[in-house]
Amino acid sequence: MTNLFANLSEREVKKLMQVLKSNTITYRKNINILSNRTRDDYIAIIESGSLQLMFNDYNGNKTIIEELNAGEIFGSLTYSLNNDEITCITKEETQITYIEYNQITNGEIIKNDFYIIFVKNLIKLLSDQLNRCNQRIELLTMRTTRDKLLGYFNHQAQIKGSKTFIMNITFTELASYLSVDRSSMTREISYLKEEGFIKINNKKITLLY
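Chain structure, single chain, in the form predicted on its own:
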């Protein structure tokens, strides 16, 4: 059960999904889930698995916009998904539930007692996602690759509540996420290790400052 349904019983969630006329689909790994969707007026709830939302420019370069995991949501409230340059790729087998916006505001659901709880949960998730987007903007506006790396590592440490954490993306994906050159980033990581800022064991990062 995702955070969107926090403080709701299983019976209430089942009734909610019926009223909202939700549709749940399971995708295999490496599928662009936007390829067969023609509407952009929906909320997508990631029930299990994970996704990468990516921007593909005219030169074929790919930039990771956001990593999305189980319990998170996306849709046109946060991104313009009708853009052909945007793809949303599954990183593993992923189950997604779709809800159309016009169902969220229909009169039948508003009559239910649990509707307010559902809306509060939705607003909280959107607020969390906005905070992540603001953190991403903060990273991208940093001047140097070193600043971006240290900023990213600090954010991850705050999320995990520990100076030691496991990265959930590869270093190639990290370079894309930070919009930096992969070779330059690798050199900067080596400098940070040599200067005693970080310790790395595969994808396990420990901050030493």
Second form
2 protein chains.
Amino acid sequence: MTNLFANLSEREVKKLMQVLKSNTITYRKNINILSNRTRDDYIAIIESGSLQLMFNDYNGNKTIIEELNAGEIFGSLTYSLNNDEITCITKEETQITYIEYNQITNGEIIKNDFYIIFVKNLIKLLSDQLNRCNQRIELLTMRTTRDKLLGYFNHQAQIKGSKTFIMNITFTELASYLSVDRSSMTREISYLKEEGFIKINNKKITLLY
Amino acid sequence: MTNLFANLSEREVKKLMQVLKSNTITYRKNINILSNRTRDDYIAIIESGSLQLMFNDYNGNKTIIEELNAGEIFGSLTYSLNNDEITCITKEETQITYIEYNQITNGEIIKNDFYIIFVKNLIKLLSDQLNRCNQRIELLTMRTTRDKLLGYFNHQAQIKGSKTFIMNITFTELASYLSVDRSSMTREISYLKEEGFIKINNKKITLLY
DNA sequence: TGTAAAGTGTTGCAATTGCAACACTTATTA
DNA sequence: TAATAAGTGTTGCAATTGCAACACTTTACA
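Structure of the form predicted in complex with the DNA, please, following the form predicted on its own?
Whole complex next, starting from this chain.
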């Protein structure tokens, strides 16, 4: 169950979904899920699984814009999907719940006293997503790969509360997240190790500065 | 009056602000407005004026993360401001309304029937901000300055509904938005002109492809 | 209205980076 | 468990980019 339903009982969630006229779909791996929903005004909640939002540029290249995981929301509330340059692919079996945006304020739902909890959860989810986006923008606007790496490591250290922490994504994913070439990133990491800025043991990073 | 109060009468807005215990502050130009509010959980609405959110890196450089204009919101709902590497400076005289996040669902406010309009406006604002962020991420993740420029121009053409449109920011601001060196960007624009991709007359861009 | 500030365009040069092509290790799954 | 896919590390080379230092134009404002 995602954060959208935090502090709600199972019964309340059931009622909510019913009144919101939500529907849940389970997709197999590698399915393009935006195919026929691109122009609807809806909220999609990832109940389980994960997605990749990709941009197809003019010469056929595909760039990963972002990865979406269980608990996150997407849809028109988060991304203008009104062009066919964007595709959204399931990375694994993925369960998604759809809610039409206008249902959020329909006449019946606001009668329920737990409605305010739902709204607060939704605002929190959007807010969290926005925080993540801004955090990423902060890194993406840095000039060099070195700055991006150190920016990322610093932020992780801050979150984990320690100068030693475990990476919870692969280096390949990190390169994609920072939008740099993976091999160049590896090279820069080597330099950082040589120059004594960091120490790396498998997925364990230690900041030495 | 910002979008947060769309579809609300002046009387309702007044009531709302009162119940939300909001307060409005007017700042002069070049004021650091985050100085003593960084750890509060609040929403700030820019009533008028504009701001620059900046990142101060380890060697004292300042990078503009984003510009915030009238009608936009910021604060903990949009950005984790829990480090002192971020500063937020007024670009001109700027009026800001602060609302504590928890007031949004206080006992008194939910009694008002116009409350749901306010909530819907807030969700819309967050959603718009998120759309803008994701749009920018799409551009920032592009590999070359050329791709970023064409990506930006395409998006503008799509918004304006024409292959000819007027830039509503300066080229200097565009370079900052795309996070590339301004002079390098100008060089790339020259190449695009030479190669017949675009035509530029002052602020009027025409896409020739 | 005159002066300062901001924006624009250009170019040489060095540094960074992406790309490509490897070899090798670790996960995944049929 | 064997085979396939995904992830990691390295390196040469070329292309892109940032930086710096200009000159010039436009805008802001005292």
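The structure displayed is predicted, hence computed values, not measured ones. Between two forms, the rigid core is the largest collection of C-alphas that superpose within 1.5 Å. Residue numbers count along the first chain shown, from 1.
*Rigid parts turn against each other between these two forms - so which of Asp147, Phe165, Leu174, Asn134 is at the hinge?*
Checking each of Asp147, Phe165, Leu174, Asn134, the hinge one is Asn134.
*Enter the domain rotation angle in ° for the smaller rigid part relative to the larger one between these two forms.*
It comes to 13 degrees of rotation for the smaller part.
_Relative to the superposed core, report the C-alpha shift of Phe153 between these two forms in angstrom._
Phe153 C-alpha displacement between these two forms, core-aligned: 4.1 Å.
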